[in-house]
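Read the single chain below, which is given as structure tokens and is the form predicted on its own.
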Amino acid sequence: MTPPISDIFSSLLKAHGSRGWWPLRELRRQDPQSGGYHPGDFSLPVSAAQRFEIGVGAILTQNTTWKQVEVCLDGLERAGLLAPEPLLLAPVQVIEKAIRPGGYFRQKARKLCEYSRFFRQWDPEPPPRPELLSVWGIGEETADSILLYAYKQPFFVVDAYTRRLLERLFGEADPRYASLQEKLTKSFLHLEPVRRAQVFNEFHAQVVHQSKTFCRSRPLCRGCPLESVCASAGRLV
């Protein structure tokens, strides 16, 4: 029988330990050897710069990968462009070609412009879930990451890799964002805000890593964490 959703994070934080998300460039230029992970310091994001950096973040890795998001970012940065304010005033076509690496970059480009105007209308207020969900090109995952990530507030996210996991650790899963989100969110209401927060910032980073490192598209059984508790083990091949 598959155990409660708290004991899954139990599992994947003791055998992965913590992942430290959301990866911040200022502590990545500090240690490179860190990426910007900041492993147990939920202090973090602590700053307007910061807060604006994991936004712009959440909306490039849209059907990319973090590792081209890392590049848009540094591009964005080399063009000055890293703030509401001089992204708001350069030419679509300086955005566009700072952010080209990850894909779509007319779409993002005109999602970051929507997205700094909202954020200097609530910055440093965290902005209410319906009216982040209003601006153009910011669905569910993305506002979750946004907010969870950025402004710590109790959302998880849910994702490809939440999706994948749930499905194959109970053998079925809800499609609907809301109700596979209900379903990681119920185990921790007895958590106080600011701590679930931490939990889901947690939890959601470990389901990433476990499903890049075992639960793959292909999944690697053999040493998951999960394996004796998983509806698929051994199963998917």
Given for the second form:
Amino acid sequence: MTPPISDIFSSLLKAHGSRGWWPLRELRRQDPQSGGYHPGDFSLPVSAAQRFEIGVGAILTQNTTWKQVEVCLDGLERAGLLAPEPLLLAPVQVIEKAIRPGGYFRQKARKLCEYSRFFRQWDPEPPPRPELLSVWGIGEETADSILLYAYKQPFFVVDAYTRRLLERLFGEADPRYASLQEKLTKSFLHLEPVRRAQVFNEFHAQVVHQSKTFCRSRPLCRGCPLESVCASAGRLV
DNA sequence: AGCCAGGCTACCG
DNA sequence: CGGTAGCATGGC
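What would the structure be for the form predicted together with the DNA, given that what you showed me was the form predicted on its own?
What follows is the entire complex, opening with the chain shown before.
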């Protein structure tokens, strides 16, 4: 029988250790080994610049890899564009050039401008989710990434990794975002919001790591920490 | 050399 | 509503 979601979280945490999301470039500069991650430290982000960087990263990473996002963040910084005001003043072609390696660079340049305006309006106040969703270019996953990782609000991020992992673990299910999010969060509602946000932060980071190591697009089930509870165990590679 | 990568909007039936 | 074409680059 399927174990409670919280048991899956415990198994992942035990197997992989604390992951330390969201990656921040300042930390990566201080210690390149860290990759910008900060395991066990839920105090971050601590500044408007860091919150903005997380939002920009959340937009840039839409349907691309984090490695490409880092190139784009470097490009923006070199152009002096890693802040709301400069982004709003810059010619769109300059922004596009800086973020080209991330793909969809025309759409994303516009999204960064739309988000800059929104950020200036709300930060440091955590924006209401519907307000965030009304910004052009920000859908449910990007909104929840910003709310959880930039503003420490307890929203679980459902991304492609999460969908794939849940589908493998539980088989076919309701694929709608809200449904998956509810499945993942309902057993944590007794926690205080601050603590719940920390759990969602770590849990989502665990899902991503699990999905990059074992539960990949092409699965590698040997040694998987979830083998004993996975509906697909034995049917995949 | 085609598939995939931490989605979203617009538009279709 | 639910489903999907288009957006674009780079790595494997």
